[in-house]
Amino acid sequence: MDMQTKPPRTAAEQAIQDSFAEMIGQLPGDAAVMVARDKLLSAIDDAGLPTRRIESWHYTDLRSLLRGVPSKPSGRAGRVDPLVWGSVVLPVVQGRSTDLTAPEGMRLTPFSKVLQSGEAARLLTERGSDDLIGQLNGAFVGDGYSFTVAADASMDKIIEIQSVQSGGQVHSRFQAAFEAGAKATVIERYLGDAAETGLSTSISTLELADGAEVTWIILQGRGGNDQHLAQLSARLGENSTLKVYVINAGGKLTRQELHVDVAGEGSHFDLRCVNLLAGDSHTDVTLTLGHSVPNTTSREIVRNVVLGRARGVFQGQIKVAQLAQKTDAQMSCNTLLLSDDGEFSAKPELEIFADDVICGHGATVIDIDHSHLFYLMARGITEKSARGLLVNGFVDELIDEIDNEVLVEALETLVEQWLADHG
């Protein structure tokens, strides 16, 4: 009988079990807590990590993407600024969250005190046998938070979630829920240190009520050398709108997942994503979005800026009920390919099993016009000047949409700024 041999373990595999057997003693949980921590790490045992045989990680192949894994946080991060002065700031600083007192309309809790209740056990599971970011984040999430916008309660004040690291690994997870009728804009912010070497995965789960309309932005400014593992889980209840933004502008390795319910009828979701790409960096963003009721809607639009040797994916995935009568779901990935050595793969996939929908999707390749660019060479602006210009316009596009002006300013100075640094 031939027997399938468990090829050995990688460096990061091995440095996985090896941090496991260093950190379990200061995680939160009690008994059942350990036992689903044990569980999860058993099964990124068993299974190893991710290759390109695995459907939804084909075009990131983390067995050999992934090539060490540093040891316990440093705790040698720091607070920074808000993005929009005024925000409320939710710190995680090396994995740590901070007992604050919630503004009015929110209940807020720390992801460690939620760990250490006696349900907390439920939360750590995984979406299926290859939800390595569920079993990795599952295993050693530490800290976070745990918020609920009231029922009607319109948050003035952008909340804003601050992960800093420098170095070593932060495992966080935060959960949102917002109560019918209420309406609040959250950044989830992650920022790291290029002088050091840090991984890092991320879970968020938002469930937004009836009538519940969220704007959330994620922001990912990782240091260069960072791996950043990150997944948004988002279920939407009846006429419910959600928004999200999605800005990658760092880490060496990164990968986001976003996977969304639409659920309730007369709900919609928006993404927009903007991937700015540079260096030697590999970014995959990973969507499945689910429409599963009759009369939803969903628009995603993902514009990509290619830089030097760095590699892109975008998989997105579209779901439409034999319920879901009356979907109206668009998606398109568009790129600007500045570089003959980078890449960039699209992967749009659309599974249609209702038959009064309106449905497609599209993605384009293209470098910058060139008539463009002599145009504003003619006028006098020199050509990386011209250069900046161009791409700004393919980016600022989709952030322009945010019915926020000082956070829109703000977002595309961030922009700007990436382009300055790696134009």
Second form
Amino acid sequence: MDMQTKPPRTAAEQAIQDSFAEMIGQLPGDAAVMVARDKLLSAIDDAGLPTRRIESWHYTDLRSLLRGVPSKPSGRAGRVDPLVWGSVVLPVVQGRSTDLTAPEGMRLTPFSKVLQSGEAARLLTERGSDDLIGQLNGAFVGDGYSFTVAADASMDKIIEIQSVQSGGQVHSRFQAAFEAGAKATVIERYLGDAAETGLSTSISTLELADGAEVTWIILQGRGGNDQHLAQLSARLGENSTLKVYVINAGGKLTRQELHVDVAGEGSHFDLRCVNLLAGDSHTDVTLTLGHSVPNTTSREIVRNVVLGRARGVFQGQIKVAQLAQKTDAQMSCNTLLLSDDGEFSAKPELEIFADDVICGHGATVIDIDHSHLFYLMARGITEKSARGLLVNGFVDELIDEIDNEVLVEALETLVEQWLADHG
Amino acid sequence: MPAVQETIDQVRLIDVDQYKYGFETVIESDTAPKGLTEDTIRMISAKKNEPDWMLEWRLDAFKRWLTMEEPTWARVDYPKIDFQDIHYYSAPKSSAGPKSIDDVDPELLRVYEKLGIPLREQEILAGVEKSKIAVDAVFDSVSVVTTFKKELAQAGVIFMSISEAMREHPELVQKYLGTVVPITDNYYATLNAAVFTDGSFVYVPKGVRCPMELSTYFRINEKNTGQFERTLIIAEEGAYVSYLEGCTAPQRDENQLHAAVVELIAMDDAEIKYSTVQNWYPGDKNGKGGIYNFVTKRGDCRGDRSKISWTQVETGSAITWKYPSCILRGDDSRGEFYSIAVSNGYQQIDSGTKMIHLGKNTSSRIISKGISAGHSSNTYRGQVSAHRKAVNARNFTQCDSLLIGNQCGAHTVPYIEAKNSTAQFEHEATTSKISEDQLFYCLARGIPEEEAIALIVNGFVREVIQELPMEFAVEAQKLIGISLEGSVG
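Alongside the form predicted alone that was just displayed, please also present the structure of the form predicted together with the partner chain.
Below is the entire complex, every chain and molecule, led by the chain shown above.
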């Protein structure tokens, strides 16, 4: 009597299985990798796409949201100029990486080569049964990069991972290791084609050794019909610092997961996330942040602007292990809900097992403060510009914290452009 | 040597499992055989001389319950409950409708005396006229006695056990029962609908301000019994009522199930204030025994400008799983939730609230204070949502957790859902430990550590205590002190 009838596969679930059958011949990897891919694919088939009954997907019901899985990249795409002139660009065009010569202080390999190296199977695992991104990416991953920044190397140039896609499906992976004392700024930039429909998954794995200092910026600017499922996982060594900036300003369906383990004493993690949401898009940022050793700190600030019929989600979980005394973790999530048809759901979570800690979270949802608006309009500024100014101020505050001025300017231009297009 | 005696006293005090209400009362009782079948439900219904529609309602709930699964999403951990190993009906034998307090088994009265519940009217009358409290006492799921009935009736207030109400005011019960918590709301609410044995019923007519506080005391006494009471409170247009609820149970090795349902309905301009001091047996210091408190409480602000306020002090039970909620349906309605949840030993608490904003200009306020000590786990889980049409919905939430010792856990899981640009939601949560400075300050003034902690904790929860009626506030403060004993060291 315990037999449970499995619901029939949805169109997307069926398409995932079909794509795999179609693509398997071209996917790189040795026998062990192929076994790992198979295992992950059947995990997806067993569980089905996650629904709101799965707590980590509570507000993003993929079973109803994931529409169609396109087969192969269809349109044309090419490299674009880097965001900051002079950056080292690691291009991924329609899912394909280039075998480049690494700049000084760095070792670099396309991920397709890693997949054939005989040691990659261990990388294709799931974080848990609800890790759809891990399963999907692991089953389909085609390319990406694996790079290491050498001990004590200080990369002056920004490293820009540039993923350009025009329709079809692309699955990439970026393995980044920062050896002891290494310093670097990396941009992970996603561009799409508004005329095409694409699906992409990506997993970035960051390993920070003792004393490493890394700024990692995710710019998601996929096309208005694209579905983008991404995951960043990071582990921090002793006295290391990781600052992650996320700007979501595109895509029809976006899920950006961040899984951070603050695992070295004296380490610090920062997250600044700006979600610019418009149209009928659905954007979900999900963070799990583990403090597992004593004396670590973290600060997370998420700012959301919701226009049109957009739906936004932020789930942020701070976990403090019993050992992690003297943890200081603060998280806040502020939303400007500017449309009556828009929606924002926030689930900031604290899970604390150590007593000598300072942990807190705050969440607000508000409209623009009318007294501020009045103040500006009384000075002859039109309502539209006044709103623009206030929204700009609301998100630029986070971007201003980056210590590279050229980069700050480039990002602020990006935000302004988005507001001009959608505001 | 006095010092030695002091040490002994201290050690005795530190014993976690000293539960003040842990006595058992030997009273002849009429108990149904263990197990749950349709026949059990027919028997309960027959024992209570219920109308046919009530039996149908119960059987319908039972059929649905059989198809449901136990929820597992809460952060609580317990062995699977054998629902066939529970007595679903137990009534003190001599209590078949006592006419006055003198008909009540004297043994039972002694129980209430031990509990410190002033059942006897003269005792209350001896006090100040204003602080009168009408009491409905529920013993092993059967209402034993309701005091002050006559006086309340003069004001037009109906306050009686729900089984009495079913016979005397069937139209009211039928009209409102299950309209806030539907039969199939959740696993335990459905079970309750099938097997509930008694509870309180309050009806406050239009424009009446209930002249005194109403109070119910629940006690589980019989072994292996589940307590399934159902409370229904209706405040008509412009009415006001304040209702208090207290719970205790004897010490037993086995776990006992308590699955109650409380429904509140507030019409236009009505106000209901519902306060709970929950002190069911929490289990011994090794986590053996204790009550499983799986309760569904929900208030419906059905009318415009209505207000429902929940205040709870949760110190007992091995496992607490409850979310007193407000559905803010009427325009300008208001919901409040004030909670203190103290966990010690191996207690597990997963509690919070839901504020569902549906009407225009609705507002809600949530203040939750969690204190975990020992090996306990204490979770706040709450939902605030504004519907698309809930123009100008406002919410303020503050959840603070205090950790005492490094073997316990404190968790906060809020769900904030805004579907309206005029909604204004603010949520704030903090977790910290008792400030060393404050503790040092107290110790330096010769206050023993345990007392100092109780003092600091009482300061921490002050905002909530202030919301309790005076008589309860004093009891609650004492309870918090008792619950935290043994948390030092």
